[in-house]
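Here you get one chain, nothing else, as structure tokens; it is the form predicted on its own.
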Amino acid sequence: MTSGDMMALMPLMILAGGSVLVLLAGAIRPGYYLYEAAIAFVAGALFWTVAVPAEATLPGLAMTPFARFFAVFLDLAGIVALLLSAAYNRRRGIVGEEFPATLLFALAAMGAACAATDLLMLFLALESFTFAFYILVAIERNSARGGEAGLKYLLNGTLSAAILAMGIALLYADRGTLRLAELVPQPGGPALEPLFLVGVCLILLGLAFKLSLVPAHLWTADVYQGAPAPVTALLSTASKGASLAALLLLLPLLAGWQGSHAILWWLALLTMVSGNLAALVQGSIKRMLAWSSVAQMGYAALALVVAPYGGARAAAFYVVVYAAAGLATFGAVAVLSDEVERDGIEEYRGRGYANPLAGAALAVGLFSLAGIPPAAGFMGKFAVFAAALRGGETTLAVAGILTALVSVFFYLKVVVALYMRPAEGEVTNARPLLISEIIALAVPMAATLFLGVYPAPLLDLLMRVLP
């Protein structure tokens, strides 16, 4: 290894090395300021990636834009999780220098997912920061709920990896290598092996499982309501953008396959229609934040559809843009939930002025998941359709837009609740709020109008790490 490679591999080596020295200092000096050195980690590894644009391929791994793009993205969303965990915990009862260092593990896991260049790296990587979820959503011993979601993330989860792993093994024993460059088909090539396809029919299902696409998704509900709040906030947008990043590496291994298209098409529809149908019946706000977040998958397995045609970069612009809206929205409710959270819509009625800052973060979260300008989550959905209609896939769009429609109704019934409806009994005035609480909801929400209002930056980016 040279000292470029070493350059460009410091961000991963920052949030490694600083997961183990947080678990150390933590066992040293218990409770002395482990969620500042885990955000002081990940914003040294975030400025690393920043300034020092440094590329290197190694065995499994390749620094590249690709991934530095996507390192970003995961760093800041680690940030604002670990500036609303800090506080949520403390008054739950949470402590322990476990949380941080975990966090902190699976974002280099993530990172690690997104730069991966072999499948065997991709596979560790991917359940490596599927098993730090295991552990952070079942973090709160003393819930039956939380308990309860770990248990059936990790059955849906030692299931999904099973065959994710059986996927990898087919591809290899038709090729007999692993790594993605000499496993794409080439064009002109002879016909791909029947091996080949249920191996990458394996693969695709895995994935599906991490990112709550049909059928894979009935585990997200349970396992989004059951763990704390800010866990949910990361597990719906960071590992959710691991995973795309996963999927896009992996789209080159489906060319030349016309049956890839119908089984994207298809997990795209059944995902955006089941997703929001259950959605509209939901009395609990993350569980229908939950429902919503499949429904959002759906979307971008809707541009996947059209990947030639501009589809990779909206579903990466899509799954940044919703990124900002669920830090959002699960990060107004980690702010609104005191020792016992608030999961009820109804516990929601006037709290928009009891606690304004909070309340504006939720409202706008909202709009943007439900496409409503100027919010970035119009500007999203705007991106993937145009790029279905580019591609040919009329019916799809249309089903997209209709179900973007019946989305609005219970989006907006939260927003209705917070600000329209008398709350039953006396609304306290809010307990002030930390300056982390007040960083961690105005950067999304601000993230959230500014890309609604002024997206070209990111598309322009997009256009140079997805060519």
Contents of the next structure:
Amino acid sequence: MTSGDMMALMPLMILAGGSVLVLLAGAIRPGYYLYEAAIAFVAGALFWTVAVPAEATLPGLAMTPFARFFAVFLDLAGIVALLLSAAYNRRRGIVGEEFPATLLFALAAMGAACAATDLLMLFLALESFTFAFYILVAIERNSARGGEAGLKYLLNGTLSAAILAMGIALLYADRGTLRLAELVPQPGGPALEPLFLVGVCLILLGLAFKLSLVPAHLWTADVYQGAPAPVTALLSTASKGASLAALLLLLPLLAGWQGSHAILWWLALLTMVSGNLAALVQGSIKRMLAWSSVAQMGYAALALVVAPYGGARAAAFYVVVYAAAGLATFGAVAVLSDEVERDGIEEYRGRGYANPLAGAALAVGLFSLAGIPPAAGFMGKFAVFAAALRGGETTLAVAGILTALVSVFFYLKVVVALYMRPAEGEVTNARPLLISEIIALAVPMAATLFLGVYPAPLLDLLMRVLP
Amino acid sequence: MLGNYPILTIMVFLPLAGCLLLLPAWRHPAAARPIALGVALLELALTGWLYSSWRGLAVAQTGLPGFFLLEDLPWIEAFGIRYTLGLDGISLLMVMLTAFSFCVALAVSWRAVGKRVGLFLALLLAMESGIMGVFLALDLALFYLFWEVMLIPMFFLIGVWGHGRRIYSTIKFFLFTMAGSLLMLLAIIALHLIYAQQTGIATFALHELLKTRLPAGTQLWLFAAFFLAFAIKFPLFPLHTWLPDAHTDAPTAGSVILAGLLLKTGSYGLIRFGYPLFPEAAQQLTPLFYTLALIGIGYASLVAFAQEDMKRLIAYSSIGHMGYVAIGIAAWQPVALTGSIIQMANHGVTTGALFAMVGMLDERAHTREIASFGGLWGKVPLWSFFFLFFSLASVGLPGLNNFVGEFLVLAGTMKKAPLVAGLAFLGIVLTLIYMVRLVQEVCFQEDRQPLSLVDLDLRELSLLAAVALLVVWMGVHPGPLLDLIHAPVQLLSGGVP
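The structure above corresponds to the form predicted on its own; please give the structure of the form predicted together with the partner chain next.
Zooming out: every chain and molecule, the one shown earlier first.
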């Protein structure tokens, strides 16, 4: 490894090393500025990624512009999640160094997933961050729901890991290599072996679990509801972004095989339809947002169906925009929850006035998820549908638009509760927000509005990252 | 002189900037109201200044025939979206109507809105920005953006400050409008892609897309999507069901804006985008358009006759009046189109005034039921006088504004479709019946409930007097307004300006 490679890999090392250091520091001085230290490590990694344009190609890993783009995205989401959880965990009695340390570890693994160049590294990275989330989801030891969520996630997750591993093994058995570049079918080459195709299908299924695409989505609602809100915020944004990046890395493998188009087509359609329909009937805000995130990934999958027609860029743009909205909404849920989690949609009555910033963040996030301008979700949907029509997928585009219309209803239900229904019983005075919470809410909200009005810089950047 | 300043951008964003001015006065209604009204009046002065100088501007060439002012900047190049605003005679008329209606809306809610005043005023100003944008945008994507943005403030206005089943009404309003516009979004993108395929230019600019060559089948589908979006806003029968609920449950200012402006965005969109972009498809659908408009006129009039709630009655009358606008557009003939555009402004002014007056009565009596009133002529003579006046204007009394529009619509349609014009004329008689019944029961019948009411105060009186003067001016001397829209109408309907 040369020093240039070291420079390029430094962000990942900062995160992984930071994770160990935080764990050790916790053993020496429990609870002493651990979150602050963790935030400093992520900020350091973020700064390094932005400021040092070093690129490197190592066995299994390559720091490309693509990897650096997603690293910046993951670090930003990680900082917001840490800011949220610092106060939230204190209120909820989640103490100990394992939380920030595990979160840093998850960020390092997610960063590695976006930089993988062979299937083994991809598998290791994907399973490492999923492993970290097993812990984070169930970290609230006194919560029965958290334990249930952790178990469900673990059982589903191990199954998907097994499927993913099986798929990789089949590809290796067929082609004798794990390197992505060598696995890509050559145009005009020999017909693809059934073994290869089965392997690719299994890998797709494994990733569908991570992205909660139907039919591998059933864990989502329970896990999102049971996990602490800041963890859900990270799980529903950063891990989705990293999994989508992994899928984007794998897409060249599908080239030249018509069947993959049909698979993605049905994944996208089923996910958009069932996610949005199921979200309609939820009474719990976290479950509603969970189903909504299923549906949102359906739109990202729709963009992947037409990946050669600019869909890959649209998917990446969509996931960034979705993440900003997801952080704003789950962040608001975290901030508005005190000792007990505020979960029912009806419990949000009148909170828009009692807690203006959190209410505004929630409302802006919901408008963005619903795809209503000037929130960025509109630009995301615009990009996705433009790509879909360019790729000739009119049926999917119309289905997507109609399901988006359905989604407006359940997003509005929360906005109605926030601003239009009077609070029941006595109105409890909102506690003053901490500075960390203000930043964690204001940044995703501002990003959502900014990207909705002026997405040009991000789109130009994506042009260079995903040529 | 004017070209050096981005006047149109200022017009669009001045109200939004006004929201920032409201921030220091957020918790002080007494200070916030004058600030908001000041911003709206400034906007009105700006449009008045444009109106006074449009003949001078028209001489200058902007590159687009008929447009006095044009502002064009790159915005989202990756999508091919540009920030293009343009002002022609039709836009100017609509923009004046917008600025005027918002002044009315702010004035009528002076006392009526007592809670969360800062937020209320900020939403009104934000909506003014959105509607200004709709009437000025010449890039289809930009137009769509403004089209959607203006919904959010209205959603909150009805939901937070409304009456009755406000939440049901506001969600219904929002979903209906979204249903139409989302399909239009797909159609806009499809049109953009077809044009890019034909010419290699990725653009959403209206003047470019007008040159797209569309096969008949595609054109019909795309026009259908545009038509649905605009017909819901219009609203055409049978897509009108959101309107009575939204108008009735909205606060007075909301009803004024809904009737005065939001409905007009539908007809404006059809005139500016729908018909010019898809002329053959529009021709094909004309019989359907006529039929729906006629059914709307007849049906709305009958239903209006049966209403017990004054506000609901006026809401249904809106559907009927917009039916004439629809017929004039469907005829797509210079005289009828002129009539439609003038009628859009007329209806905005008179119906806005009627909603404002019902709001004033509601503030005093806390009911809008027709059966609760009677003999108001003796009790509140000033109110009754203006109510009678605006009702007469609404039914199209010659010399007042609505007459001009309806006459032109019918005269123009007579040349193209005499049967339609004849049936529409019968509709005017129906309008007369229910409006006369309303005035008769409320103002002249015997006193049915012992209500002690106070007559108009100075604020209300001056507001109504200003609107009434406008009604008379537009009715007696419509020449300047007709001149204003003459050139663009000729260009649109294929004639020579």
